[in-house]
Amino acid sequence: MAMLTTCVVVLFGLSLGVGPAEVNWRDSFAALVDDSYGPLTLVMREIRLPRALLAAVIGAGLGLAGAALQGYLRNPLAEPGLIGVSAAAALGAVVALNTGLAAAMLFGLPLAALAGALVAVFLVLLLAGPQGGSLTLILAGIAISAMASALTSLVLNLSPNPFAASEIVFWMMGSLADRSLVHLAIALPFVGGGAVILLRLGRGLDALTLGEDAAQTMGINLSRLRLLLVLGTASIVGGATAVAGAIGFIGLVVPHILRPFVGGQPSRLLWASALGGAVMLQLADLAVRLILPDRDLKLGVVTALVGAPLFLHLIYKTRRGQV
């Protein structure tokens, strides 16, 4: 935790230091609190403080949300976008950018996005029922993730303006560029709502390493529980999605990466995995600022460019430690 917690520092620091205008550290960080360095002062406090307060929040409400799914399915292979609110707040955000919405209201795409992910919220919990375990949800999220996901194609198979699907092709690959701490100021609350709801399901999470019928021995209600994993999850992923598009695999691979160093028990693993989360964003975030700083490079695109061959290597030794 120490280790995670201080590259999560070093890194808040980097993302700040890091971008195209060629000024030293020093100038740099004295912008942020001294208006006298004029044009700098903005360029931190407008365009590089934003985005790096946002890779953090949001890559630790992913990899949190990613860890919390894990912990509650039994499945290492949960991750955030299960329950279909991922896929909702983007057809929500591409209904905004196909209609003008977004382009008419200042955050009518962030608002769009929202409103889809709490339209998801309530499927799932109305396909998913009172009484429903743990598969039943797995299917009511998987039902409107392929709901949502034809709908966003039917709307770019239909969109009559070229530049428009252009638009939301790129935007559905995610990123933080032109964030601003107005784009903060509305993932904020719903990222950290949600990461209270969910760090707090830590006792429930142990239990259930036990199984259904022994975590409801030791007291645990398993529908609140459910209810409240679904609520934390959904804002989580309906905040970070309103602002920043589909970024993936956070959720998934950093508690596959972490669980070893915490014996594989759920409450410290939240911890760890909202830490790692940060971490591997603000990692992916800096990559798209040094790699091809000139060609807009997506950071969704680089999260799954690393995410899936190190998924793919976690799976291989899973495999040889069972052989």
Given for the second form:
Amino acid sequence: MAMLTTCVVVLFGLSLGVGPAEVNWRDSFAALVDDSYGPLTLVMREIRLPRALLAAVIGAGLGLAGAALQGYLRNPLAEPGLIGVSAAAALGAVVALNTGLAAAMLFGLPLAALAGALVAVFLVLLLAGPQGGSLTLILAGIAISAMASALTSLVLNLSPNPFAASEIVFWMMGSLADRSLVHLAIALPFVGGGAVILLRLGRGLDALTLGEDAAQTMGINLSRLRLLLVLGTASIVGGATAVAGAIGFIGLVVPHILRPFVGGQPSRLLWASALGGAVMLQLADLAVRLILPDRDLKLGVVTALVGAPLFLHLIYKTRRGQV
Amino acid sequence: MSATSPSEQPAHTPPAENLSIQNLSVSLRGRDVFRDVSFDIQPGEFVGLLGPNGAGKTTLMRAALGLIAAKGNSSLAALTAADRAHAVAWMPQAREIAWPIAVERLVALGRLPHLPQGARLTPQDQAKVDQAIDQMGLQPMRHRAASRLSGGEQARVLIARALAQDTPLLMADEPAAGLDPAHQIATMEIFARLAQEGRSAFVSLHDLGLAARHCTRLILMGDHGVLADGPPDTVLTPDLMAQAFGISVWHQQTAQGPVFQPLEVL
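Could you drop in the structure for the form predicted together with its partner chain? We only have the form predicted on its own so far.
To see the whole picture, the full complex is given below, headed by that same chain.
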């Protein structure tokens, strides 16, 4: 835990210090707090600070949502991106942008994304069910992802927007480039609110380790747990997707890596995955900026490149019953 | 609720019975599983629930707990989830351990209903956990991941978890299935000791020999209801065994206690 926290802070510093404007570290950090640096202050406060903050907040949210979903479904393959929740949130966001809803009301964009995420989480729970095996879960996820992506493409396809193609790329792949503090203000209440809900579910998720019947007789109200889980996950993914597009695999990779370190206990995995998610997304965002700084590498591409092989490995292990 | 929690004074049980069922009926998909089942379980009783496959043993126990919808009354189903967790511990037949949690942490989950949100185990809680681990002979494997143990070992871990919940009534669905003979007997003796301490145990069983030797009372299910309910001698009769299971039996009082052996299919 302490190590993870340190990592978050160090990476946050790194993230602030890295960018296309070639300035030394001392000046960068001085500019952050001191107005006298002119344009550098602007760069630090308006470009790098929001980006670093968003990476930490969204990463933490996605890691947490993944850990909570896995705990509830008792399935290490559950993940908001993989089971279509992120794609549905992206669909909500795209619809909001294209119908003018986003411009019409303050929280129009994140609320629409949240609605999309809600529908998707609900559908997954309905289709895969809490005792549903890995296969039903993944099939449900594929179906919902495919549907949401197709509808997103359709909306953009039909829109008069000349940049539709690049918009599709943004919403499908996710990115933190050129975000401002306004974006942070949009995402933070939703991610934070969802996190508060999910972090309180640890006890119920622990009890669920023993199955639904045992959990219920240990005093856990399952329908309340399910409702809170759906709301919390949707709120986090909705808020995150509204500003950063669909970023996959954080919620899959992070809990998987950290599970052995917390002794497998779902409640302890929640906090660890939040910190771990922040670390991983900051790392990915740094990689995006350092590897190909002038080619606008998408964040979701990097997380998928890391996550997809691990996903295959997990499926292989699940099939052999070793997870 | 009284101010004293059941964990501190297990023998002190103001309501007379630990479980009271009246006219309980369950039908699934239009088919009656059982009708009008009524019985009470008093402190000090170790009740074995017998019956052929499909007689509705699991359904009866789940309905008594309020886990499935049923007509009629059950004292446990009437409680809130939180109160019920102080009244009964339940070990389901499906031995589910989803994550590789260490045995001692898994047994400690049994203390969850006694802890406020986010609180850590108190020394008293830890003592209950250690006692349950000792009782089930899990000391040598207490740091191993429970999900990687053998089936019988997992069953013992789950029984320990239910023991750690430390409730006036313990209900278990086929806890002895898959255990080696030594642990079967040890498990039955633990349930019998709970009963001697003034609590009660309600356990479904397929091993009639174990039921004959250890239970204080047996309930035999069949024909959509209770066929017989009473001390083992009155239930394990050749007639009832033939009617419920279609088997002939050998049942004798010996110097080593009652011995019961199923013989042939009739």
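Since the structure is predicted, the reported quantities are computational estimates derived from the model, not experimental observations. Residue numbers count along the first chain shown, from 1.
Which entry in Arg224, Asp213, Leu290, Pro162 lies on the hinge of the chain, given the rigid parts move between these two forms? The residue sitting at the hinge is Pro162.
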